[in-house]
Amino acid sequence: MSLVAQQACQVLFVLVASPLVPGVIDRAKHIVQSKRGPSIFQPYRDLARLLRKGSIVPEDSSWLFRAAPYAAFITPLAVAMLIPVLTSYPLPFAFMGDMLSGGFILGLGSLLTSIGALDSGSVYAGMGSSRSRVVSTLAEPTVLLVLFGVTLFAHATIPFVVNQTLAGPTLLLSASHWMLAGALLMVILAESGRIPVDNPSSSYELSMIEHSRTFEYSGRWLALLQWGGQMRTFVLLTILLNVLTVPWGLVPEGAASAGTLILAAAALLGKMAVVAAAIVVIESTVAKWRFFRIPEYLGVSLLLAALGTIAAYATGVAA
């Protein structure tokens, strides 16, 4: 199989599999709460239903309102070409950007979504947009510190180089390594609108953050925004799993075939199922925090990343 075909398979896998993760989380949460709940394939049905509908455009909105859904949809797919989703070796576009540029690309999609929400003129969309920007601003120091700590370990920021370095037994069992991974997981929960920062199942306008940004969208554009958000979470979890923590199950160089790619996809979904179970436990045992307490939560993530970096120096792991 050619490298271009493998790249296409990797992007297609992110596109198709991303709605499955929130479906599994929602289904598991309802089971924990002794409810029947929706099918794990309900996100696919929701997207199909929205894609068949037309979109309503606010009267005073500009082209920014129309462009935001496409930006939110495309940016996760661009990052998927830079990270090890299915293969342990770099594909044709892997060296077009490192982990920092991948963060910038995802941040661009989120920024344009916030601008589109503001452009709609809706009070609730503007409120959610401003709150989302506050959360992202507070999360950025943690992301930069995690990136700095990873660079100390791997002496590189290319994901395909980082995951091969961190897979060694010395770094894999290092406490500083797992502190950085824990800090990144806390940021992912915040950036993807999960508890304790945001409640994805909330329908109260004054408490929503992520969903209020899409308040004025409908039809196909709302489908693109929801699908883009699901892919964004999928890509962030892939970075956490296949780059920073357990980079196993990827297709080794020279062994690419339809069968090995399917096995790599199954391995990634299995690892994501473990993270999904952890998210279910968190969301079933912790209440959503008030907005003014979010700095405390992200402050803990920053402290954890700082301790991981300091521990790397103290133990000589980063040497």
Contents of the next structure:
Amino acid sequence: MSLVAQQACQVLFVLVASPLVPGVIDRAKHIVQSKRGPSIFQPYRDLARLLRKGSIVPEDSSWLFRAAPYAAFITPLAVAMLIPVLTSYPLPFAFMGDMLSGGFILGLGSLLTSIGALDSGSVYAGMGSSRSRVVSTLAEPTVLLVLFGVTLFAHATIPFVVNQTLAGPTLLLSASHWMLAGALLMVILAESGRIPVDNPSSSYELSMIEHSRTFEYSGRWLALLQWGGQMRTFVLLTILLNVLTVPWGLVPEGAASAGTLILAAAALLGKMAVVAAAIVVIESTVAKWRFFRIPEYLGVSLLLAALGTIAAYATGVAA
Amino acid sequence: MTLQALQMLEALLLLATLRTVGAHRLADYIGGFILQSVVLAALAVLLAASSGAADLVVVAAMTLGAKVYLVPRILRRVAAELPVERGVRSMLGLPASILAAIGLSVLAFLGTSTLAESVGAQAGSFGVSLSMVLIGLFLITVRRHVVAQLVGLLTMENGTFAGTLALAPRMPWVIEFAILLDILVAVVVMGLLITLIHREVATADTAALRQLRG
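Given the form predicted on its own above, I would also like to look at the protein as it appears in the form predicted together with the partner chain.
Let us now look at the entire complex, which starts with that chain.
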């Protein structure tokens, strides 16, 4: 199988598998609450329903409103080319950018979504985009510190190099490594609109962050935005799992075939299931925090990242 | 493997300490202190297993008894007698406190990195103990609730204990016994004092103590 075909497989896998994660989380949350809950394939049905419908455009909006859904949809797919989703060795386009540029590409998608929401002129969409900007701004230092800490270990920011270094015996169990991973998980929860920052199942407009940005979108564009959001979470979790914490089960160099790729996909989905279980526990036990306490939450993630970086110096793993 | 487990526990120790910095309610302060003491006891047991110093097992058991059971009990009793207040008031907000705590631990790690080599201790553990002492002092300085300040004092003591573990793991258990007794007496006395102050000024806010001036 050619390298470009494998790269295409990675992107396609992200595209196809990403709605599964929110589906599984939603079902598990309902089971925890002693309900049966929707099928884990409900997000696919929602997307299919929305894709069949037409879109309505607010009268005073400009081309930004129409461009934003495409940006939100394409940016996670671009990042999927840069990171080890299925293969442990770099694929042809992997050197287009490092983890920092991956973060910036995801940030661009989120920024354009916010601008599109502002462009719609809706009050709630404007409020949601301003809030999501606040969350992203506060999360930025943590992301940079995590990347900085990881670079200290690996002397590289290319994800394919980083995951090989971090899986080594001395680093795998070191405290700083896990503090950095914890900081990144907290940021991922914040960025993907999960409790304690945002409640994904809330129907109360005044408390929404992520969901209110899509208020004025309908039909096909709403589907693109939702799908883009799901892929964004999927890509972020893949970075956490396959780059920072447990880069096992990837296809080794020279062993690429349909069978091994499917195995790697199953391994990634299994690891995602573990994180999804953790998210379900968090969302079932913790209440959404007040908006003005979000700096505290992200402050703690910054603290974890800072401690991880300091501990790397203090314990001498960052040689 | 032991070294990594040791580092993991020390990281947990620092996180438990920072739990008290990021706490809103008194129960969170006490919970953070309990977590700190449990990790400290586990650290002592791990050191005993790796270095063969049997005294440390006794020290760990005493730590569990005094700091995980007795001291929190007294603290909770004192806190229960105080009026219900919404959270601990502080001279610094929580995000600022957390940032200050980061700064203090950076300072501690920088300060100990050269010092630890000269005394033959692990740089990481020495740094953790010094940052606990600094953070404890910081809590005493900025928090305005007496029980929170007491937790700051206890954090400082835990920090020095962590330092002893890093520097002199073979110390006899009698020393730690004396220290723990001291701590217990201090907590009881402080508890009494808090109750008495509360009777006079009806608050546990130390800023209100100025009212006591004649």
